[in-house]
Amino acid sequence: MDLQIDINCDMGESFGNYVMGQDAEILNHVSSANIACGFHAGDPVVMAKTVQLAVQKGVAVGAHPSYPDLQGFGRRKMDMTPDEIEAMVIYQIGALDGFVRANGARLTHVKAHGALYNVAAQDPAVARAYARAVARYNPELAFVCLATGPMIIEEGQKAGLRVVREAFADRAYNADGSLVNRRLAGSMLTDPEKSAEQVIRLVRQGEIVAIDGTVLKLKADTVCIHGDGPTAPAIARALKERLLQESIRISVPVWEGQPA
C-alpha cells in the first residue's frame, strides 16, 4: 500500500522590520506552502521573497487569506457580510497569486488562516462566501481545509472545489475534532517527536488522540505545521525524516490533483 502525505506550512508572516518564522529553514523540509497575503501579516516585499524562495525550491504555493487583523494576527472574528468576505477572499488571493506569476509559477491551493478558517469550519455564511470567492478567482485551485469541519468541505464540494483535507501536526484536539484554543496549556505541539509520532499514526492508521485520551477517526491528506512556531524548522525537520524512515511518501495533493 502506498502511503503518502503532504507537508504544508503557513509562512511568509513577516511584516517591515518585524520577522515571524524561519521560512528559508522550513521550506527545505515542506512540499507546499500557504503565504500571507497581506492582511494578518506579510507585505509586498515579504511576499515576493517568499514565494520566490518557494518556486526556487520546488515547493508548491498556495494563498493563505485572512480576516483584515493586523494587530490581532488574524485570530480575531469580525462581523463581515458575506459580499465583504467574498471580495476579501478574491482581492487576496490576486495578490499573492500575482507574485506568483511573476515568478514563473501557477497557484496550486488556497487555505484560509485563524479566525476565518475555523469560522468557515461552523458558520454555513461564511463558509459558502469563502468557497465561492476561489471558485470564482480560480475553480481549478484545491481548496484546503479543517478535516474535522464537515460544514467547510460541503461547501467546498458544492461551489465544485476539489477539497484537500487538512489535519494539524503541532496541534492539540479535542474529543469533538476541534482544535484545542491556542489559549490553553498544551494547545501546541512543540516537540518535534510528539508531532512526528501523531503524524505517522494520522498516516498509517487514519487516528489521532485527542488531549483527553479520546482516538478520533480521521482522514487527511495534508498536514500543517504553523511556521510562527517556536520549534517549527524542528517539527519539519523531524516529521520529513521520520515519514521517509517510515516509507510515507511526502507528495503534493494539491498539485498533482488527486482528490482529497
Given for the second form:
There are 4 protein chains.
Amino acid sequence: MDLQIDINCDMGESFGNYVMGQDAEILNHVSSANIACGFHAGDPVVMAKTVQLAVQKGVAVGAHPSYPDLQGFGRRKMDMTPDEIEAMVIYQIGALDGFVRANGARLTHVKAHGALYNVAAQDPAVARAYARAVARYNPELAFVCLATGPMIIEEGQKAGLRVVREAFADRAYNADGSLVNRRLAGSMLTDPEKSAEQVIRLVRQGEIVAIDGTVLKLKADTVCIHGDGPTAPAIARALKERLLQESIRISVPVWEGQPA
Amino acid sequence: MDLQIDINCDMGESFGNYVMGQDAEILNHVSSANIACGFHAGDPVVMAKTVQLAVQKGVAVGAHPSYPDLQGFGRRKMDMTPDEIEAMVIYQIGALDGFVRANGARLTHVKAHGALYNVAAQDPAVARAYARAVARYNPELAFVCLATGPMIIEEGQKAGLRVVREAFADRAYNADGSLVNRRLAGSMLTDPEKSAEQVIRLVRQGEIVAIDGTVLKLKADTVCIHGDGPTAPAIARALKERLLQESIRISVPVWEGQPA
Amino acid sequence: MDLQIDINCDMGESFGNYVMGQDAEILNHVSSANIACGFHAGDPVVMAKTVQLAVQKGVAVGAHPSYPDLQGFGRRKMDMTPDEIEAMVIYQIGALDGFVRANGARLTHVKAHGALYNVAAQDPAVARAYARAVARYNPELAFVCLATGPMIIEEGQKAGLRVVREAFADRAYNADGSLVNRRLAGSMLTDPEKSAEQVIRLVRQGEIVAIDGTVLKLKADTVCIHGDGPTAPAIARALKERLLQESIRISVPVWEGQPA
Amino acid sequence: MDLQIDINCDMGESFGNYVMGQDAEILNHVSSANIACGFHAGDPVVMAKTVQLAVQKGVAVGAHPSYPDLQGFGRRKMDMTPDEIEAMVIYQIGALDGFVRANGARLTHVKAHGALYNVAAQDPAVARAYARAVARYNPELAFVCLATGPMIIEEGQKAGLRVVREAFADRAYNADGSLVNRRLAGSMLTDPEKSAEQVIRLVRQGEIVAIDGTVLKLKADTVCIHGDGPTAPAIARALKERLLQESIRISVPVWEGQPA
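Can you give me the structure for the form predicted in complex with another copy of the chain, which would complement the form predicted alone we have just seen?
All chains and molecules follow, beginning with the one already shown.
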C-alpha cells in the first residue's frame, strides 16, 4: 500500500530589508509552499524570488492571503464585510499568480494566513466569502483548511473546491481537536523527532495524540511546518528523512478520482 | 475606407470612502478601460466593482500599474531598481487580472500610470523592466505607450509585445510632440468640441495641431480621455457622438496581420 | 444666565488627491476641530493645511486618532492589544501636535474616530489604554467622550483627564441613548433647522428627543456636526445663527473650577 | 584639555514581527539614539519601547525621519515638493516626540534617514524644507548633518538650528570626503579596532584617512555607528572602551557658548 502525505510550509514572509525564515533551505524538504501575498508579509520582490525558487525546486506554489495588516503580521482580526473579504482574497491570489505565470508555472492551492485562517474556520460569512473568492478565481484550486474545522471544509466543498485537510507537524493539539494556544507552554513542537512521530502516526493510523494524551482520529491531506522558527529547517529535514525511512511519499495531495 | 480608433480612459481611481471619477457614465462612451491596481488608487473592492462594470458593458479591461504611492497618486518619481519595477508591475497586473478572471473575461492591455508612464518613456532601464514584466506575465497583452515616445515603443517591440500608440484627446501638445505641462494654462482641453476635433484630425489625417499652431504628424492607435475632470463624461459623450457622425468606429486597436 | 456650548467637527479628512469635506467653510462656524492624524484619513500635507487654517480662524485644535485603516476610513474594528492601542494613540496625537506647535498654537483636546470611538465606549481595556495614552501625552488635554457612555467617561476621569461629554447635532438617538445606526432611515438629521432645535433643547433643558419621541436627559459639553455630508456647511451655519439668536455662546468647553 | 565626542546610532528599526538591530545592547555604549518614526521602519509599539529604553539608559533621543517607504527602508529617493518634505518631517518629529513626552523626557535632535539624508545634503530646496520643518517644530533642536556637506550645514544654520556635524565610525571615506558607496568592497569598517582608530584620530587630530590613504581634515561633533550590522554591538563596545582609555568623554554635543 502506497502511503503519501503533503508537507506544506508558509514562505515568502520577508519584507523589504527584513528577512524572515530560511526559505531556500526549507524548499528542499517540502512538497507545497504557501507564499505570502504582500498583505501580512512579502513584497513584490520577495514574491518574485520565492516563487521562482519554489518553481525551480519543483515545489507546488499556493497563495497565502491575509488581512491587510503588515504591522500585525496578519494575526489581528479585522471587521470586514463579505464583499471586502472576497475582493481582498481575489486581489492577493491574482497578485501571487502573476509571479507563477511569469515563471511558466501553475498555481495549485490557496491557504489563508493567520487571523483570516482562524476567522474563516469559525465565521460562516467569512468562510463563504473566502471560498467564493477562490472558486471565482479558479475552481480547480485546492482549498487548504483546518482538518478539525468542519464548517470551513463544508463551505469549500459547497463552493466546488478541492478541499485539502491540514494538520500541523509542529503544533500540539487539545483534546477537542483545536490547537494549543501559541502563548501556552508546549504549544510548539520544537523537537524534530516528536514532529516526525506526530506526522507518521497521522499518516499510518489517522490519529493525533493530544497534549493531555487523548488520541484523536484525524484525516489530513497535508501537514504544515512553520517556516519562521529557528529550528524550522531541522524539523523539515528530519521529517523528510523519517518519512522516507517509513516509505511514506512526500507529494502534493492526491484527489479522489485522480489516478494515484 | 473603414476608419477606426480606440478610446481609452483611466478608471477605478476611487479608494475606500474617497470617490474619484464618474466611471459608470464614462464606460458608456469608451472602448478600453485602464483600471488602477491599488498602488496609486483603487482598492480590492473598487477594482472588483470597476472590472465587473467594464466587463458588463463590453469595454476592454487593462491594468494601470503605478509606483506604490497612494498619497502622491502615483505622480511622484521613485528611484527603483529594474528588479523592483519588474516585480511591482507583475504584482499589479496579476492582482487586476484576478478580478478579470473572476468575471470570466480576458485582460487585454497594460498602460502605466502617472510618473511610471513618464519615466518609462524616458529611462531605458525602467522601460525595459516594465516591458519585460508585461511580456513575462503574458506576451499577448497590448502595451500602451506614448505615441511620441520612440524609446518605450522600441522596448515594447523588443519584448515581443503588441505596441499601442497613445495620443491624448484632452491634452494640448507642444511643437516637439511632448505634452504641455499640466501646470500651464491651456494644457487641458476642457471643451468637448475641441477634443473631438483633435481626435478626428488625428484619425483622418494623422496630425495633431500643437499649442503654437505647428502641425505634427502622429500615428496613434488609441486616444486617452482622463476620467477625473468634472467635464470628463461630457467629453467622452461628445467624442463618441462626433466620431460616429464622422463614420469613425470606436473599438479596441486592430493588430497588423489581424483581420480588420 | 450665560448659556454656552462647544460645536466640534471632524476635519482634515482629505487624503492626497482625494478631497473630503468643506473644511474652510465649516471652520467659520465651529469652535473646535478634530483633525485626522493620517491613520483613517489625512496626510502630512492635509494636516499642515488644516491645522494652519484652524489656528488662523481661532478654532480649538484637537487630535482625531483612529485605527490604522485608510481603506476602511477607520470604521472597521481591529483586534489590538492595549499596548498597541496606547502606542498608536500617542503616535497620532504627537504627529498632529507637531503641526500645532509649528503654528505656535496649543493642542486642546483628543477625540477618537470611528470604530476606535465606538470600541473605546464599550471595551474597558481599550478605553483604559486610550485614556492612558492621552494622559501620558499631556494630562491637561480635554478627552471628548460619548455623553451616553458612562464607562469611557469614568476611564477618562480615572486617568485624570478633563472629560468632555459629546452629543450629536446631526444624528438621531434611540430611546436608550445610543445613536440610531447610520444604515437606518432617519439616522442622520439633514435638515439644519431640526439640528438646531436638537442642540438648543439640549443646551436649554439638558434633553434630547429620541427617534421614538422619548425624552432623554443628557448633559453635554460639546455637540458634533459631521463635516463630510453635502449639507454640512449649511447645518454648521444654521446652527451658529440659531444659537446666536438664542443667546447661546459657541465656545470651547468650560471646566468646573475655571472662571467662566 | 577635555576631549569629547558624541556617539550616535540609528535605532528602533524593527517593525511588527520583524526584528532589526540589537538596540538594548547598543544603548549601553552610545550617547545619542536616532529613532525611526514609522516611515522607513519602526511602528508605534517599537517606538514606544525604544524611546522608553533610551530614556531609562540616559541616552539622548532624536527623531530619525525618512521618506515614506517601508519596503525600500527609506533608501529610495522620491520626488517630493518642499511642502511635502516639510509636512512629512514635522509629522514624524511630532510622532516620535509623542513618546518622548509620554516618558517625561525631552527630544534633543533630528537626523534624517537614508535617501532623505543624502538628498538633503545635495538638493538645496529639500535641505531648506527639511531645516524649516525642524526649526518650525522647535528651533532648539540639534540638526545632525553630514560633516562633509557644506550646503545642508548652511541651511541648518540659516534656519537658526544648532548644527551637529556627523562623521561615520564604520564607513570608509573617499578622498573627496564622500562616503565609499555601500556596494563597493571596503565601504564598511567591520573591524571594531579600525573603527575606534578612525574615531580617535578624528577627535584628536580632526582628520580622517580616506580609503586611498589621503588624509582629510574634518571637524565632527558626533560619530555614527550603524545598528543593523551583526558586529554593531561589538563595534559600539570597543569604541566606548578605546575612547575611555584615551580619556575621550562620550557625551552629547556641546554647543559653543554653552558651559562645557
